[in-house]
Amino acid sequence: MRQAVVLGASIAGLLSARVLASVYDRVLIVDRDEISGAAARRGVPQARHLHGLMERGRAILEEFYPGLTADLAAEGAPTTEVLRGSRWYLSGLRVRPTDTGLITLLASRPMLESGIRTRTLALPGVELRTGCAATGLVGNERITGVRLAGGETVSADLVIDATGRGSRAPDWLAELGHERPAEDRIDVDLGYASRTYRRKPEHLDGDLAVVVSTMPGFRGGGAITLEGDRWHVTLAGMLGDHPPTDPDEFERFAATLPVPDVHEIVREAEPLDDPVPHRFRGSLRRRYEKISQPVQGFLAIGDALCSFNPLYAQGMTVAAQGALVLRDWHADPRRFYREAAAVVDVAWQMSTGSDLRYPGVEGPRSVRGRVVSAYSQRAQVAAHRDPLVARTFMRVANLTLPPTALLAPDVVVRVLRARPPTR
């Protein structure tokens, strides 16, 4: 009998165990956290902040599990087009709104990973163990399975690492002789802070969600409505900048974002809870793809392989792309890195480009990179008064569409034209 074990129930890990069921007899997950219904746990920190899902990755979880996001608006998560229903603010102004094909599902991540949780236990040979950590690898020239917490062994043709961020993983390969991955860091010290208030239909005239980009000179934050009339609140500052969780400060510091509609939700809205807060360090990537020779029986994937700003709102939908990897190239580990690295790398790009505008951020600097970033600006600009811009701009940032498609001749003409608005 062939089996797989993955490590983490995670979103990386439960697609990991959605594409490896088709072909593995069993595929057994383990998770140290004790798992019941649509809660927030502690193995996902940020599950009571805002979390974004994006288009590409939406198409991908309707591919694994057709019918998922009718499922869950049936069950209450609201769902709008990202451009219409919602508000888009890059730079403090608001990116134009207009028809872009792209759908926003509004479930909160508990209930988004319940969802998911729910269909991949159901299938054949598929079982979740939870209260339980894995604390080693086993084999030698090829990895032969874990051990967990207590001294029990599993066996297994194929681990998977979706342990995320904390991944000790690469602590395990070195123990038994293998070559440790590389990192990349980026450190921008974020802080959010986040609370959910009671939704009415007047609120933000009937829009289910607006969002605030945190950029150089502006703090950031957003709104959006989840399932059970709430709207959940994260306000996000850079560098130190962190949003305070006293809840007149947190009021206060709303009111310093460059647009008033989050403040007006906070100001009006009754609270629910208290603010919760949240740092993030820096984004970690993982450069297993540079590994010579990369061990036979064991992957890593989603945050294990690379943690991002969550600003930017990439990392479900980079798991999801990897996930799509996995299922052509999962005998293949020096396949699999190269082919997940060039996923890794537009959202990287994307990302780390955009956190290397603020000053105090180190990292290196090249003279691409600062013609690529005085580009972007200038297309935020247009995207404020250009449908083309606006769609292009914002199938790009879900992407559906590469970085590359802001060049196409018709999109650079109508960027080079604009000029900031007189405020």
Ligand SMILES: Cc1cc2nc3c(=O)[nH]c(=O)nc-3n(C[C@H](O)[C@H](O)[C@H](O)COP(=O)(O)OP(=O)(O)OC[C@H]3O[C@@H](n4cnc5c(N)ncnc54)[C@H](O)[C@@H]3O)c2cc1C
Second form
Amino acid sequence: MRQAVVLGASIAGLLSARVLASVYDRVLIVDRDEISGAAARRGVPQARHLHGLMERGRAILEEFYPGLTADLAAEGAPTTEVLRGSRWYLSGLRVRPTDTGLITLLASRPMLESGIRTRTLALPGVELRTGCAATGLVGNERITGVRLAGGETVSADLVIDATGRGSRAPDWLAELGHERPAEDRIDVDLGYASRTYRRKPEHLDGDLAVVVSTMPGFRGGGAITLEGDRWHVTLAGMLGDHPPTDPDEFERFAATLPVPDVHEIVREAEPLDDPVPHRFRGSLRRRYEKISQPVQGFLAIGDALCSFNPLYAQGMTVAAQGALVLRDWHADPRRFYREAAAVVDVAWQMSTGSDLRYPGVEGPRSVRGRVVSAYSQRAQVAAHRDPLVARTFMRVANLTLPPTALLAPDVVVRVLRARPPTR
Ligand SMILES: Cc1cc2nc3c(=O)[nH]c(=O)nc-3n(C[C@H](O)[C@H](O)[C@H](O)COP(=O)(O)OP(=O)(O)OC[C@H]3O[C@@H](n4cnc5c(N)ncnc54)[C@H](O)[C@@H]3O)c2cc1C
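I've shown you the form predicted alone. Could you give me the structure of the form predicted in complex with this ligand?
First the chain shown before, then all remaining chains and molecules of the complex.
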């Protein structure tokens, strides 16, 4: 009997189990948390903060679990056209409302994870063991199993590390004499604070979401409608400019955003809980693809491979893209990491490129990077007026088109013609 063991039952672990279930007789998912229903839990503290699912990620989830979007919508998660029922602001300018063909599924993170978990566990051969931490890997030249808290070992033909950003797998590999992956870091000292509110239909004139991008010179945040007629409001600030959790100060911070939409909700809607904080120190990429002899029988995926600045809402989508790569290359670590690196590269360059626009963020700055950044800023201004640029920009941000789509001649002409509006 061929068995795969997946460490971590969050998004990346569940999607890994989904694709491995068609190859392995048994897929055992192990998580240190006790997990049930659509509740926030200790091992996924970020679930208490706003999570946007990019269209590319939603499309992959739909491929893995046909009907998921409609099912979650039937359970109360709203869906909307990205630029129609929701408002996007970049550098304080609203992206022009236009049809994009992109769908936003406004499910809470716990609801989305729970929906994926239920469907994954319904697959033949997939089992979940909760309340059980992995403490090490077993094997020599090849990884042949995992060690669990309490000392038990479980043998495996393939072990997937989906334990997230705090993964200890590099240490575990080193203990067995294997090379540790190099790490790339871009520190941003980002702070989030989030709170939920009761939603009334008249809020935001009936729109379902507003996203105010955090940019140099602009604090950011967002509010999205969730199942249960709630607003989920998150405020954000980079480089130590963290939103406070005291309710009055939370409201004052919301008032400093470049547009009033989020503040209106914070001021007018009835709060349902207290603000909760989250600190994100920086993006972290583990370069397994650079290891000359990647170990057989072990692969890392999701945040364990690369954890992105959450402002750009890429993590779940890149985890889903990683699962597609896993489906094709689970038996070939070298090829898996090469293909996964190509996927990560796109999102990494977009997000770290944006972060490096802050003079206080340290990292490699190239002339090409500066040109791309200046062009991207101009594209954001153009997206305020021009439907083609707005549509292309949103498709690139949603990872459904490559960034080079913004260099198509008809887009370039419109971007270069753009002038910031006089306020
Ligand atoms: C504040 C914040 C906001 C975010 N917003 C967005 C967003 O808007 N859009 C988006 O796409 N992404 C967002 N992300 C990223 C997103 O949460 C992750 O990319 C996504 O959850 C995939 O992560 P993962 O499954 O790899 O790991 P995680 O979600 O971190 O899960 C790791 C799992 O491993 C388990 N685990 C850990 N150690 C062990 C162990 N030793 N043994 C057994 N189990 C273990 C944990 O209990 C947990 O279940 C955000 C992240 C943060 C921090």
